[in-house]
Each structure stands twice: as structure tokens, then as C-alpha cells.
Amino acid sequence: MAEYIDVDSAIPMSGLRVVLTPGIPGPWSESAKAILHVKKLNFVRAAQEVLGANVALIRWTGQATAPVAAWNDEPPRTTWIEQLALFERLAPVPRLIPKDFDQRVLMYGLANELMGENGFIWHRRHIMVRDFTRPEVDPGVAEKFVILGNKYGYSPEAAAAAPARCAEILRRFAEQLKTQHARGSKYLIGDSLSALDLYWACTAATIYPLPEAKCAMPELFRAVYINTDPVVQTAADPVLMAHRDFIYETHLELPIDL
């Protein structure tokens, strides 16, 4: 596993610090991760506790989530579309946001859908709740669920459209695919890699996960991340994992060091 060291050792140091989930996947640190491996940025990891109290985290940057950007003394980045930005102002090549734009809206655009307010991880979770808070699940851990639930306003509402939403998005995605191939290109936007292409390899592992020699995890969050929707699994068309698989081994480290 990678070194870690604690919040409130991160905040009065300078350079560059992005807090992290150890030991786990999350989809967002490792787009976050994905972008400083392309770019060779060092960095300082610190240590998110996963769905602990985070009282240094909280107490620094308003919240308890994971990844956190913080760059000298400069505000921390607490979400993706401002980490992106500091990211590619720190190291502008590789670029990863695309010069023309057209392509830049449209990155921007299929992004937010993935990594924004109520996009495919978010609605992804509202499905891991439904499936494990049911009265069959250990206690303990429906537990654990419940308090994800309420960090992105579960109901039971929200789990019934999620699905419908989720596969929305990969359809959309899949269909971007399909259209880059036809015309040459083996990028979801243009003709080169960029965040984008990160931003759903990371994401597709809330649907099939890497293998275990590619990418060791709790067996809890594999179980967890392993996609049972039929719904979701319909639109989960083979090329974007292809895309994902493809993306991890021209541009990525593997195996994934968490």
C-alpha cells in the first residue's frame, strides 16, 4: 500500500497534498490519482478516514469526503471540476482539457454526467445502498450504508430512478465510442487522451472492478462494486470496458497501487 500520512500533517506543509481513501477504489480519488500519474506530479498523500468523523478534514476544508487538492496555501479543491484545473495549471502537458472547443464543452459536458451532482457514481451509490441495507444484509454493514446514504440524499425514490439514470449515461458513453471508432480515434473526445478517458476508467470499476492481481481490494467493497442491476447491466455495453481496459494499460500503473 502507498504512504499515507494524516490530515492534520497535510495542512501546514506546501506543495502539493491530495487527500485519498486508503485501501479502496473510489472512483473519484482514483481519477484524481489517474490525472497526477499522466501528468508526473508529486504529491503528498493523506489519509481520508472512510466514513469515519474526519475531524481535520472537516475542520480544513468544510467537508469529509475524498479526494481533497491542496496546492501551498491556496484554498484546498474539493471536487473534481476545481482539481482538474489545478491539476493542469500545475503541468499543462500532457494537456488533458482539450484546446478546440466544441470538444472542451463536450468533455466538460459527458464529465459532469459522470462525476457531477446526481451523475452515474452518484446514482451508482443510491443502487449500492438499495442493495446493501436490505434486511438480509449484515447488520453491521447495512450500517455503514445507511450513513453513505445520507452523504447523497438516499430514498427510496432516488434508488428506483437510479438505475434508469445510470444506464442513460452509459448508453451515452457507449454511443461516443462507437462514433470515435468509426472515425479513427481510439479517445472518447478527439484524437488523444484526455480527462475524460481517466475520469470513466476509474468510474467503470463501480460496474466490473479490475481483477484481484490488477487490483487489490476489501472483498466487502468488490461485492459492493460489483454491478447486479439488470438494468445497468443491459446498458453496460463491452466497448467501454474494452475502453477501460485499453486506457489502464497504454497510460496507467498497474497494478493499482491504493
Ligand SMILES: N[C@@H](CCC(=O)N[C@@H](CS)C(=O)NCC(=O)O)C(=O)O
The other form holds:
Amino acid sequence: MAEYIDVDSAIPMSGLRVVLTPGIPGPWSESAKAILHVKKLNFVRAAQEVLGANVALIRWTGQATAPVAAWNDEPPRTTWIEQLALFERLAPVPRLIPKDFDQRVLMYGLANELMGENGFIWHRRHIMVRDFTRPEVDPGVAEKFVILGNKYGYSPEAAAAAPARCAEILRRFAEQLKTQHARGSKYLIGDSLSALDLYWACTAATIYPLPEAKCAMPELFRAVYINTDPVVQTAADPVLMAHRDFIYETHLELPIDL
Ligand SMILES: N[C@@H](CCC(=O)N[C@@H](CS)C(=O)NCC(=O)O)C(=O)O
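Mind pulling up the form predicted in complex with this ligand next to the form predicted alone we just looked at?
What follows is the whole complex; the chain from before opens it.
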């Protein structure tokens, strides 16, 4: 397992510190790590405690999620979009934000559909909370999912809307990939790797996690990440999973170091 320091020790340091959840391949955290890997940026890992008090993290950043990226004494970046801007500034090459205006607008729009508040992962999390608070689930596990749901806006109405919203986004990504393949590109935007390919590769784990040999994770997390919702399943076109595998095999590090 990778080395982590505590958040209190990371605060006064200079350079790049990234707060991650040890042992858990969360899609936002894996996306940040994927960008850092492609850009060959060195960083120190600090540990967030999943659903914990995270007192030092809250004092520092005003919130308790991972990932967080901090550069020198600049304000810590707590959202994917700010983190991407920071990493692109620190290592402009290879470029992961398209130079072309229209491609850039499309990339940010689609990335927000995956990563943003009320995007794919957000709704996928509602489905996880729905499924892991059912009466047959171990009460100790269900209790954690109630806390997760309360933290991230779960309600029965939100859960009811989530599968269709996830499926809509998956269908758009599959269509985008097929259009790109037809014009001879292997990537979601333009003709080269962008942050969107990395976001998709890391998000795909919440439908089909990577196999244990490539990404070891606690058994409970694997069960939570494997999609069993039929509406989401129908929209999970094989082209999407093939793209995840292509991006990991071509651009990322396996097995994943958590
Ligand atoms: N900071 C992220 C969101 C990350 C996020 O929602 N992280 C969740 C993943 S489930 C997390 O840290 N959960 C554990 C917790 O809240 O303790 C962003 O907006 O880009």
C-alpha cells in the first residue's frame, strides 16, 4: 500500500499534497491520481478517513471529501474541476484540456456529466445507498450507507430518478465514442488523450470494478461498486468498458496503488 501522512502534517508542507482515501478506489480520487500519473507530477499523499470526523481536513478546507489537492500555500482545491486546472498549470505537457475551443467546451460539459454535482457518480451513489440500506443488508453496513446518503443528498425521490439519469449519461458517452471511432480517433475528444478519457476510465469502476489482480479492494467495496441496476446495465454498452481497458492499458499504471 502507498505511504500516507496525516492531514495535520500535510498542511504546513510546501509542494503538492493530495488527500486521498487509503485502500479505496473512489472515482474522483482515482481520476486525480490518473491525471498526476500522466503528467508525471510528484505528490505527497495525505489520508482522509472515509465518513470519519476528518477534523483537520475540515479545518483546512471547509469540507471532508477526498480528493483534495494543495499546492504550496494556495487555497486547497476540493473539486475535480479546480484540481484539473491546477494540475494542468503545474505540468502543461501533456495537455489534458483541449486547446480547441469547441473541443474544450465539449470536454468540460461531458466531464461535468460524470464528475459534477448531480452527475453520473453522484447518481450512482444514490443507487448504492438505495441498495445497501435495504432490510436484508447487515445493519452495521446499512448504517454507514445512511450516513453516506445524508451527506450527499439521498432521498427516495433522488434514488428513483438516479437510474435513468445514469443511463442517459452512459448512452451519450457510448454515442460519443462510436462517433469518434468512426472518424478514426481512439479518444473521447479530438485525436488525443484528454482528462475526459481518464475520468471515464476511473468512473467505469462503479459499474464493473477492475479485477482484483489490477485493483485490490475491500470485498464490501467491490460488492458496492458492481452495478446490479437493470436500467444502468442496459445502457452500459460494451464500447464503454473497452475504452476503460484501453485507457488503463495504454496510459495508466496497473495494478492500482491504493
Ligand atoms: N471533492 C469531490 C467530490 C468527492 C466526493 O464526493 N468524495 C466522496 C466519494 S463517495 C467522499 O470523499 N466520500 C467519503 C466521505 O465523504 O467521507 C469533487 O467535487 O470533485
